[in-house]
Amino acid sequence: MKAKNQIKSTDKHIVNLAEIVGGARSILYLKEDLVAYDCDGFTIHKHLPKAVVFPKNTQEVAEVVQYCSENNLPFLARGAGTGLSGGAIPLNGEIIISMVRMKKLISVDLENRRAVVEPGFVNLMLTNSISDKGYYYAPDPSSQYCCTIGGNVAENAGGAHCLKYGVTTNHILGLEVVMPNGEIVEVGKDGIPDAPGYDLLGLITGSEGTLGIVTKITVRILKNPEGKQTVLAYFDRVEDGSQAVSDIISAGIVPAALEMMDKTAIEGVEAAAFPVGHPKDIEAVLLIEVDGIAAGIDEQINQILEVCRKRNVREVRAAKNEEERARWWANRKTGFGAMGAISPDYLVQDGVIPRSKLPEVLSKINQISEEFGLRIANIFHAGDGNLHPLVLFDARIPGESKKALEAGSQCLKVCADVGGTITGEHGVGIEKREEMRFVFSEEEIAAQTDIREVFNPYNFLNAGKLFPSPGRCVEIKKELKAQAKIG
């Protein structure tokens, strides 16, 4: 190893690893470098990792998982840093993974319709890469501009489109998988659907990375639609919007994509960096997007804005062009940064309901907002019921902090009370992790622990993230298999 790519540390760890991933410039250890890796998108917690690696093939990958698991260190896998939950966040000092290196567009099957992508890929880059060919990859997460593919199998995320096209587990194909012992494993080989056995694709996907850490990952890739066009409506009232999404399904349409913002996202997004003029004092926009063959998507738009008027809209009207549509869009996927232009810091919410529920759930929100005196906006997939509550706060004012998660965490309890859940595309992490007893029992819980069990035996991959705090019982049986390894 040339001098200038040596290590300085004495820990013999921090030695090891590097010498596995390649040196120095494939290792951070230093205290001003672990900084920026101290959470992701959920800024309330931070926590310094022991180091950060930058392993370049799905070999050194599982040589460092081998060594942190012969060596009871504990360890997880971080892509772009992006999500919203806190789970890439270090609770335990771990070895961070950074996947980023790990970024190719290994192949593009066209006919078969797949291509093969590392972990830290971007998103947005596969359909970049592949739309002149007449193709696009579906999920489309709000940071689809800078998110990865393996973050999202990690998180199993959503966006805009989720309402016709699904979230990322229904365009997995298959995944290299390193398990936590460092053993590597295919799931769902050479992309074939619906192969006999277990469900592991879906088993991983969603998992948080507590599971195994993902190396490669097939993806469904589609053909662009014929047509599309984007409709936008405002309502002098939620009630009249949220009721018009119900319509706008029970019609038999099905939208490629349904959204909707409250008054106060709208002065959000209006103050940000892509403002399109929504008026100042309008309560709700309805986003509303129609694609398929190019025949019939005339004749959608027609019934939709029949629908919105018939419900009290106060205007309602196709994009022009495609540059007012691509304006419209960016005015929304922009929406959680914009909540910078109005607030100091902000807390993002994701729970999902039943959409007939939304005039009732909203109308608890503004509840939940009064009573701990903070501003609570909301941006939503309104046609699966996919709230998201961002409450607004100043981490600067003493208490602050706390009274935010506990608005968040109120609104979750209205999301569960109501027959939905508490996540539907940011995942758990530690944000939600004693939610997660709004809509499991203790043994329904139990069951799910045991199964991560089967793959992380020792719990040393990402470790205190997506379930609850265990009781003693399951602290003992921990501490005993903790034991019998180091024996």
Contents of the next structure:
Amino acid sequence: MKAKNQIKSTDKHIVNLAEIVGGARSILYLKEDLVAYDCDGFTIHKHLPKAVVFPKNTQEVAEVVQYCSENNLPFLARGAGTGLSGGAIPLNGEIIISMVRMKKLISVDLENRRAVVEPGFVNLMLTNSISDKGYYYAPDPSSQYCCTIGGNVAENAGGAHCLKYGVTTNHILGLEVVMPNGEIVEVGKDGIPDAPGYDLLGLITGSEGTLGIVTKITVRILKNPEGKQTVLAYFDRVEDGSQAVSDIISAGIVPAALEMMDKTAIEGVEAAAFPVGHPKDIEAVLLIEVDGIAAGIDEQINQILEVCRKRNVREVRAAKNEEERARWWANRKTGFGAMGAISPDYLVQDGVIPRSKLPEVLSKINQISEEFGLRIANIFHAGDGNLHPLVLFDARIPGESKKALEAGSQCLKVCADVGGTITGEHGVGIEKREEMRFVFSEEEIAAQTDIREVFNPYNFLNAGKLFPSPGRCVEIKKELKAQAKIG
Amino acid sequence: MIGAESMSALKKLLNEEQIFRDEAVFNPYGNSGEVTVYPETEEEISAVLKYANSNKLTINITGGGTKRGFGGLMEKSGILLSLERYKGIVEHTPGDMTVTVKAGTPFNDIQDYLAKYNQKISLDPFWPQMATIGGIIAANESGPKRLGYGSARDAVIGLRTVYPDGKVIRSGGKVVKNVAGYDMNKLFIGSMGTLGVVSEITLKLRPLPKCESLVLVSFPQGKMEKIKVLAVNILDSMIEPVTMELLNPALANKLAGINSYTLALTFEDVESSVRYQEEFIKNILPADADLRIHSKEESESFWSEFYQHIPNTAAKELPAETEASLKIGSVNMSILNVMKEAELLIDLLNVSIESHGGLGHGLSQVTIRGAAEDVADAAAKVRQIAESTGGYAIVKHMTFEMRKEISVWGENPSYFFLLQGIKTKIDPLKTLNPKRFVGGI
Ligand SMILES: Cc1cc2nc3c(=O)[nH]c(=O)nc-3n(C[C@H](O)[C@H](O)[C@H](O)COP(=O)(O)OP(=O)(O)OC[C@H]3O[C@@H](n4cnc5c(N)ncnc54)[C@H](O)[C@@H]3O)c2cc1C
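To complete the pair, please output the form predicted together with the partner chain; the form predicted alone was given just before.
Starting with the chain above, the whole complex follows.
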């Protein structure tokens, strides 16, 4: 037993870090073990970490962080590694601090509608733990069965049901954070709102792990809605589908979710694990969910059916039962992975546009697809204008990864140009550093890095993410493209 | 000091009628300025800031002037920058349900405009006819409907902020979902104007409810335990009130003529849902509680009265009695303790108290009126009460003299160094709203 927990490395940092986290079982440092950590859900860019440590509690995280900062070792936090923008990729050979062993549900307080979790706690587990009492945790990224709430906080993750209930930041009441120098800070004590002072809670949420390492999270939990109904609508023209989206919202309905998939996306989901029989020749499918007081649902569903009919819907109907509803959602929620059924590789993009610009933007994305000779499927949270163009490509064909990256970037340019933004939920990470310039001026980017300097003055924590590095940006772009070729 | 040189410099930046020298010796609420300026464009705001910042002048910022009694240990700055004339709707796309407005726009002006499109900003601040959207955002004002719709941090999607050196920094954008870079909007919401002058605000909107009703449940015997049981039952049920605000007897009496603790539940939804929820409350009503159901019009007028019950420093006349108001944050159910304990101060210190608290969101407010000394004592006691429940209390309203004697924001938090670090990065010369915020920031 004891021998197994012994370190075989002579690197003093590895030895010292192992000591902090309790021996060899809590650290990886051999190359063959590290390759699993050379990227996250953004697989185009790779780099090996120096080591991966698995702390069990806040104190160990703080000690690891303090050790790293005193020894000038770059470091970063990692949850489940499902991030799609490369936030957890150890660009600088970081020490990865994996949060997966800090996965306890610390407490649930139904009376005050909140729960306290460790950062490695998996999103869906929270809802599963409280659903018997009629409660749930609202943010529902499609990756919720495996992503961590710590990762959700870092990325300010969204999901299909964020249209009505808001994204992660709207549900975070308190955080315990290890600062980049090892100091432990608690913001939003006991989940009490509006703590006097600048809103650090809001600032840290969505900071992509560059301001501190989150070690404890107080979240708001909600009571399950009394009633729920989902409508499926098929359109022969994307414009009609988009118009129906606007009409539903303009009718004063606040759907819990309003999702759309285009023809290519439908081809993907129908070829994958959860087909539901969507017609292959349809241009757009809408999935519209209304929830709330049961007595009020029928009225809203009827209104939605009517709106769709006015917009030349081919077929529209409400789910017959919970089983059908669940099938429709499984089909939608596994949409990204489903692209694997029709393409060897795909790149997920994440632009946001004002809802009213939907038809215009979709036709521009079509043009990009034609220009680059790559198919682009569209899956999106239509209700809040969050598009996920999925660029389909084959990495084995030389130059195609690079083309895919460029096509993705062009899609984001289109979003930015119509008054939208470059990411709605997946974050900037490595992937969209340069695209930050589509939406922010040099001065505005500097205003943000100023804030990073307050929290993370020496930039040992997750360096090289989120912001284009001034001067070096051209080089990085070259490097990225070179890597893309290899990847 | 604003000397002749500064005056002539300001006159180069603005027109004569945009500059006003305040001869009043003393403003009872402080936060004033030797010279008041009324910029009409963002360029003018920027020019004034840039001038002040590079000439070591300080600036206080004001909108409708309703919150002059909220924080601040400076009776006067060199310049009082009023956003009163920087107002209007910049952009409204009904289909996107977003609106962009200039900071000096009174809140109700925006709501009235949006109502024509059956839309609204889902905030319910105090004194909405006078308070400007900029001031509401800077002070992070919220009301009882926060339970249903959230607060400023949930509604604001984009800002334009003029930094002390005059540069304009955009944060967020015009779309409802956005994670590009840090969520800088959050930094300025509730920053009390200590980081920059928020000049333009983009908010996401909600549809106006199709039906609304107000259900008042009063407890003549005043038993907190009973109120708690009902509140917990409601929170644990499927119904979705947008307010669940407990009013103390004095406030319930003022607003509804009921002299006992009263729970104000508002329902906003389609009609069938509202009626269903009213029935639900009827069915779980405790034996010794009274119930009144009010129509949409009555609900609106009840709440509009409510929003006028706290002190307003923009009122023309000074109040006859000394007033103070505190905002308290605690876990939801601790509100009952806070309100109950505060009630005891009425006899103990010979003051009058109006208090209310949101049993679903954890914020309460206690307004005290009486003789100056008693009010000060009562305010200090209210803070003790709040802190004993594990919460905090901040002073939302007091005269300048009284503020000097109490710590408006309470003890500095353990992470004060971060707050200070942020302030120093953005406003190193402490040009904007000096000493208005936590720890003298
Ligand atoms: C199939 C699929 C579907 C997806 N669907 C969605 C979706 O619908 N909506 C959505 O928003 N996202 C979605 N994502 C993206 C991803 O799941 C989310 O970004 C998620 O929040 C990442 O969580 P994670 O635990 O995997 O974090 P990781 O990928 O491990 O880390 C992400 C970032 O967070 C930082 N981080 C992690 N833990 C901490 C911590 N404790 N403290 C500080 N920083 C930390 C890391 O350094 C990194 O920068 C999807 C991903 C996949 C693969």
